[in-house]
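Below, in structure tokens: the form predicted alone, a single chain.
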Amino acid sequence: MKIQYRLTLIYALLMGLLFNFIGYELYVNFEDYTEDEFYQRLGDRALTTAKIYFEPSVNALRRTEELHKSFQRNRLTDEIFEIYNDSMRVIYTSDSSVSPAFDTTIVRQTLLLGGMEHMAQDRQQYGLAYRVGAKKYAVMVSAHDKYGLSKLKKLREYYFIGMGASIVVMLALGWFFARQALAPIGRIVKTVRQINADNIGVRLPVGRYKDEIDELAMAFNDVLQELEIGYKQRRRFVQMASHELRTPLTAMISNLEVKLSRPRSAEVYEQTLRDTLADAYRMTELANGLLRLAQIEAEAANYNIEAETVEELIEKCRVHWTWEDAENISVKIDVSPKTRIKVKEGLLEIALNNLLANACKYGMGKPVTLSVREVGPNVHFDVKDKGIGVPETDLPCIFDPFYRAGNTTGIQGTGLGLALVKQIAVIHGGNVLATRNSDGVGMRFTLVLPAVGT
């Protein structure tokens, strides 16, 4: 069963209930109350028959025909009045067809105890005990409650009328309130079935109230974005890995088949085994450096963060300066000793290295700096070379997995190291910006990261 259906029928059901319990509430009320109204007015009728009948009088034939009158002007439905003596003997009754009309029981209960209300049948009976001078009188009075009977007939038939059409439109407003709330997961379900892997980029609609549903839709996109950067990483990847693994594959097969196509000279099947094996290191250099940049993109939130200072992280990046040329770079740092930097477990160790050994190789054997300074609340990393530079056409695109500029020919690479500086920058919440120094001669990196403390 749907959940619609299923809240309809709980809404329903304990309306149903609330609203069974407040009528019968009222209609034992209103019985208790109408009871009591009656048994109210068989006590008035039976003082007041007590006071006509014995106050003094000279004519008990008067005293007898007053309390007729009394009795037609507000007569009760097959109202009976009787008049008791302490010896339970009868000594004056409306109608002697039926007399005695009460229970000896009720009549010495009412000499007892002073009073006594009590139901037979249909009939309600009231009895007064009433004193003249040493003797006591029981008088009692007895009739049937049409009219208080016909309105509780008339309030069950609208209580049971009220019920059937109360739960009518309880399931019907159940149901439309079910259906309400429950919208904002049936539009999620039609947007979840367009998702798939050449629509991935589908997000759920998140509503304006913010509501529990509106915070699942929330959660949901969060995944989704995250399978989308997964997939496209791996796409990406793929793509990447197909595109430049088949150069050098391309390469060593058709050198191998023109070398193989005849017989050759041992000299030249050596240079050939140099010329596989240069290709090979391209090709380990190529997929690790692919293998890196996923790695990267794929753990990016799993690397632990720490907080070091300017002095720390160089310290540490000096260590792998081991490259040729290394020797040429100049350190200079205008930070307060106080600034810290988050740093993702060797990330930017690698992105600084990187930086400094491509300034290194295009740099010619000219010198290098590293500057570090504050700029706000950033820390800026500035690598200055004076080699060949980087045109300015190909500045826009420097930053691209795999692009080199057009004037590193013949200059070994892999287009890869400036791709990996750019997305270790971006994960730390930081960049990279490329410029071509002021004279015009060699380049200009400059790592930009936020600072967490001065």
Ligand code: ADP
The other form holds:
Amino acid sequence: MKIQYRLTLIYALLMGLLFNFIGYELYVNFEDYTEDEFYQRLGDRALTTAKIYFEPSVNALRRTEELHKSFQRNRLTDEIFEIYNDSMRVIYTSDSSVSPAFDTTIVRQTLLLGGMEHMAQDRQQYGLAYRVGAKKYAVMVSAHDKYGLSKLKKLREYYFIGMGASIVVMLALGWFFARQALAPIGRIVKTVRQINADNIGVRLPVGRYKDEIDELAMAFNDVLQELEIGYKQRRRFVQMASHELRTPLTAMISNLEVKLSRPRSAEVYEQTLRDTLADAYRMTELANGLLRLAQIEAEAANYNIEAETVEELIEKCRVHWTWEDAENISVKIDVSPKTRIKVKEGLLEIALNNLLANACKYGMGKPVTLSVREVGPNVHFDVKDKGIGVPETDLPCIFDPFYRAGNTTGIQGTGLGLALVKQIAVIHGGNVLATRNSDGVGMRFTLVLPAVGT
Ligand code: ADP
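Alt. form predicted together with the ligand, vs. the form predicted alone above:
Everything in the complex follows now, all chains and molecules, and the chain you saw is the first one.
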């Protein structure tokens, strides 16, 4: 069931219950009040009856006549009076056709308790004990509260009609409020439905009030922003990858087609095969680089984590150095022996060796230094060379996949090594920075990794 309908029903139910309760309380109180008021009137009439009947003096006779007149004027509906003596005998009745009109237990209780109220079917009965000298009488009055009961009946009718009407109104109001409250969500759903691969720049509408739904929309927009960046990067990466793979393939095909267009000497065929092989190597190198990038991204969470000292890490790197590399690279370690780095098995060696291999390749055979030092909570691995350096304009893009600086013509490479270094650094909670040496000769690459104590 939609939230809008659920809210409507809950609202209508709660309000209905509240109104029902208030209406019921009002009705019950009014019913009590009507009943009490009628008993009071019966009580007054019982007293007047007693006075009329028991006043014997001549002076009082005038008074009782006046009383009697007003008494007759104010008769209640189906009113019956009876007076019983203490032997339970009727000594006066206003209607002999129904006498005795009162139950003996009621009369006895009146004599015993001094007064009593009783409801018999739709008639109210009132008893008053009246003392004349040593004798005690029960003056009983009963009547039908025609007006009170008809008022209560009307009130009941209004109550039920009101209840029905209020439920309809509550449902309408609840539906209106729920719709108002959920309208922003409806707008969000509508906008989200427009988002797809071709329309990833769409953002959710954020209201003026910065309420919970606006906060949700803002958080969702942040996620969309990240997704858009990632999606665009990926798309560019795929374009670049296909371009990079197509270049050696096209070169290979056109070379072969030209050479096959007419008969050639054995030397030409041999050279063609060598060129083709070189292109095939380059493609393999590219494919391997791409595979490695994809693998590391996909399996980052599955690598074992080990805490290694800097010496242990560098020893693992050394295993892959060629004899020339080892000759060229000097290592300086200025780190407490207790300091360790959390390493995802085998990955940091790849990153560090990529930086060192680049320093050797672009360093024109000049010495390369790897210096390690602690800076705050991090360990910095500085790889410095005195080679061709990266031109200032190329520096911002140097970590992008397939990017190669303008000064590398004639130097073999795929442009994937630094992208891999960056990816590995980020996976380890670190970063990699590229800076030109202060004297303008060569480069310094700094791999920054968080240190862990022992
Ligand atoms: P590759 O070396 O295969 O071209 P990388 O991703 O390792 O790819 O490097 C990207 C680019 O960064 C290189 O093409 C080069 O222009 C530049 N670069 C990397 N390291 C150095 C360095 N030590 N000195 C000068 N340029 C460098």
